[in-house]
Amino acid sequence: MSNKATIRCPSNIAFIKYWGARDLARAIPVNPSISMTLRSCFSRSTVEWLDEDGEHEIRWRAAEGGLETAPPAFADRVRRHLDFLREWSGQGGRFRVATENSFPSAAGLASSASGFSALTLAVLGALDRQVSPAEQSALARLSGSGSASRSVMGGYVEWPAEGEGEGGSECHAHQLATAEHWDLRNVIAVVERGAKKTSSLDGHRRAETSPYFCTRQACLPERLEAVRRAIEERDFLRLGEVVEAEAIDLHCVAMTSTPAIFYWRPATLLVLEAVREMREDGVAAYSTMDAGANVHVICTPESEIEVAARLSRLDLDLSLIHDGVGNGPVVEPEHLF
């Protein structure tokens, strides 16, 4: 007997970050995020259940747009991941799985966090569970990628840096509005294709040795209660200053760790120079990165345009991802195999 399902489970990008972990195996934060969910980066994930003893079996989309086996560490973090959810369903068997991304992976555009989420909704669609979104959203934080804890939803979303239960078990995120609340969009920047060499999680172990992590600790309740106040008023003056200011702070911390980590190039100075540009001619646009050298520009619909026309007239080698707020994930028909 077997059982397949297929999920489209879109990225996000934080507007405040989650960089420190109290307990990075559970992917417990330090501190609250909020992110916006995207819609034009994706992962699909097709899970197929089996009935019988095995080995699981895991490919990805290749460069050359077949599938593969996966990377072993890749396939690693998946095949730790769909143990846990055979042992918490109580079921048997073995899962094969088959994933690709709609953008670049490991480049810091949180492809962790749709990847693991997508994993996670087909793995229940597959085995047939029924569970609310907040359980949902901590099964997929338990991945080990905390932002994927926010991708299973859409809109804005919260995730608290708290939750009851065994091991921070309902440590989950919510909502703060729907897509419809807020159109805002997404011009992203991308300056390197390539996988980062320092991995997030690897971020996450180092932040707390940084000598600036407690001094970003100390804004964020401020920070987030602005962020809160600008989503619920729709407000991109107050949003664009926090975000930004978010986003160096970030960096800041990773900078100043031990060992130190650079996630920056020369391109990402020049696009934030560029952003910081628009907005002297009065373009409403703002700019904010995750752990990875490329920039998210957030700006209005009105904005969108001329935001892309000028960072395609930069003299630097990058490619433009147009992308916005959107719903979350989506039940797909077709499988990946």
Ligand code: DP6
Second form
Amino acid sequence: MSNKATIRCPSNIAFIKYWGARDLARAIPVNPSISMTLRSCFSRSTVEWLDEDGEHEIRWRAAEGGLETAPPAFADRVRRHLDFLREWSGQGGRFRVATENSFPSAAGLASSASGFSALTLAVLGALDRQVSPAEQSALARLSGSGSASRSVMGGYVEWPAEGEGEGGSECHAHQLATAEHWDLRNVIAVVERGAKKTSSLDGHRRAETSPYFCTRQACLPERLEAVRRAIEERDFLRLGEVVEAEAIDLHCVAMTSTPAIFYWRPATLLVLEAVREMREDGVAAYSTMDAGANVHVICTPESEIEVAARLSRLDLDLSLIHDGVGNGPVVEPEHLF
Ligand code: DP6
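Switching from the form predicted alone: structure of the form predicted in complex with the named molecule?
The next block holds the full complex; its first chain is the one shown before.
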């Protein structure tokens, strides 16, 4: 048996967002969320299991290209998840880990979902443990990055707020539709590089202090149903209207939390405005944002080139990433070490 495995796992963009937790330590959300798994933004993680005592070794790909010891804040989060998975497996030992992202780590793009789903699946591979997709999702969720629970599956994915069973098997995501079902694109306007100042974890903690928290929650059953139906029927306009309204609401909740969280930068607003103008000219495009300043422009294959061209013409210091719906995790033959 090989004790080493390498997994490539994509990030995802939420159409209906996870924002607020019933149990933050176990990433049990207040509301269900729905996302599209991406293909160009991904993390790759190699994990080796060693049958010996000692500390885990955690490295990441530095900007200069080599693998180096990961910085303490990131390494501590990874270490906690490795400890948890080791206890879950009952196998003892220690792990050697290396991880890298296809997109710049400090670009203000969510790398936790792809990073922790890749790590979880690579640990399972290194331990030669076969578990169901549901359990993979629940184990990824227990990293603390709830959105990682959605990245272990391709296509369109729903993560309900509740689940059956106990321990690791409760509260896991499931696939709503495959990537082949509907080819949607995502042109990401990167307007801010560097890590966000307030983590999603702090955002979840503060969410319920916003006077708009309950207002958004009240809208969600209808929104969730609209997104499920839009995906089923490939109804881009219905999807886009809901997705953009949902993203704005998430940021309203963040901005009115105590203490307030402002993720947007001036360029965020200019991109939002540009996307509205595109729609007036008949370009099929809608905006959404995670807990950050960068704007994901969801569009059809036919509108992708026009979306990118118009964003490039803005007088802004931005870079574009062309992404789209993808098939989910892949086992890689080559290891990082
Ligand atoms: C706004 O607790 O999963 O992206 O681990 O930092 O990715 P990270 O955050 P997590 O919260 C995700 C918040 C969100 C919405 C979403 O992806 O559902």
